[in-house]
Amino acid sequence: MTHFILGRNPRLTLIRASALIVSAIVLFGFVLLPVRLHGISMLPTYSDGGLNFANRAAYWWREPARGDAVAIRMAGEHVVYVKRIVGLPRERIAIIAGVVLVNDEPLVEPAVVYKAPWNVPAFTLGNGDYFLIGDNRAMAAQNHDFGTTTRARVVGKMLF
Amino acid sequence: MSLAAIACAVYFWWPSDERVVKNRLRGLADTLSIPAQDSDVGRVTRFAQLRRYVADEVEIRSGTADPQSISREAVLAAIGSWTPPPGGLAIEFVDVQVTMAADAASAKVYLTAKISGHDARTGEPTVDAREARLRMVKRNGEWIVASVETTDTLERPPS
């Protein structure tokens, strides 16, 4: 039985198993954060109950970009928001009849299928601030968590 | 090997005020949770337990609003008047970070309150979460909540 588990070269098997365990700890402890999605605010991109990963490595060498779907930490990383970045630091943002305006130019959002007539008066993001909204704009604005957050809260980019 | 196991056990189970506060918060979350089949007796019992977790006066602040000082009786009355969703709800405090004051008589707590329930119309499971900062004080050997401040993770733009 032991021979069956450890193979012909038990030492090599143990080294492989240890390497696999260490790789998994590094990968899931420092790079990929598993995220179970709840809610409908990111429909149709992500459906309720789906599994995804927030890739922390995505922002090790570059800053978050417009259009990235990202995980936003709360008190920690056990519960996160998943939203899409719409506005970048120092940009002027407004929403008129469901159309997002960035520096007074309408934003093209391929991930958004239907836009309910949301309205948000123009405001300017601060240094290090990002404006995020979910892809499901068919729902009423008051039922949808969206708004401004800081760079420090962005955990990583959704893997797929 | 056994020495390492003992060292780990001592590290993880050594009594500390921080651990006591976290256990107390677990108890509070259990007390705030409402079972699917709630009864009048269960509700009264929960209220009696909840009283032990709240200070005489609690400072409550939501988002950027000004803080309000509310009596324990008013807090309990507000919770009592709230109609829970059918199917109950489960409250869990996650990512709990406790910072003890130098005199060990009070503590600042930063946590995420995770609220799991069911949609009233569809019956589908729902999960909501809010960040909160609590101040807990030690009174007669028990840790009780003296202030609650909820924070918006995503700050709504001015309307």
Given for the second form:
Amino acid sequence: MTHFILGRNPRLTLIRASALIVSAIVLFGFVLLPVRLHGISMLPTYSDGGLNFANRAAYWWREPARGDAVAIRMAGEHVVYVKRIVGLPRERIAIIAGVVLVNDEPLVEPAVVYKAPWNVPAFTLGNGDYFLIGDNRAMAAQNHDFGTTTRARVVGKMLF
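Next block, the form predicted on its own, ref. the form predicted together with its partner chain:
Below: the lone chain, stripped of partners and molecules.
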């Protein structure tokens, strides 16, 4: 029976199984964070109820960039939101009639299909601050969580 379970070379099988277990612990314990999405704020890019992964290693050697879909830690260890970065540190941000302005220039956003006429007065981001917003701008602004966050809250870049 053990020949059937462990194969012809039980030692090699156990080494492979151990390597697989250690790799999975490292991968899911330190690099990939599973994220289950709740809500429609990131439609059409991410669906409600979908399971995706945030790559925590993506920002170990570089800073987050405009257009990155990121996981951000909001309250506690297990509350994570997924939003898109539209504003970088020290940039001037405004939203006029649904159009995001960065340093008074309209931002081209291919992931945004529908835009509601949102208005947010101009403000300047501080050092280490990012402005994040969901892709589903058809929702009323008061029903959408968006705004400024710090670099420390950015957990990782969404993989897909």
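Positions refer to the first chain, counted from 1. In this text, all values refer to a predicted model and were calculated from it rather than measured experimentally. In this text, rigid core is short for the largest set of C-alphas that superpose within 1.5 Å between two forms.
- Overlaying the rigid core between these two forms leaves the Cα of residue 74 displaced by 2.4 angstrom.
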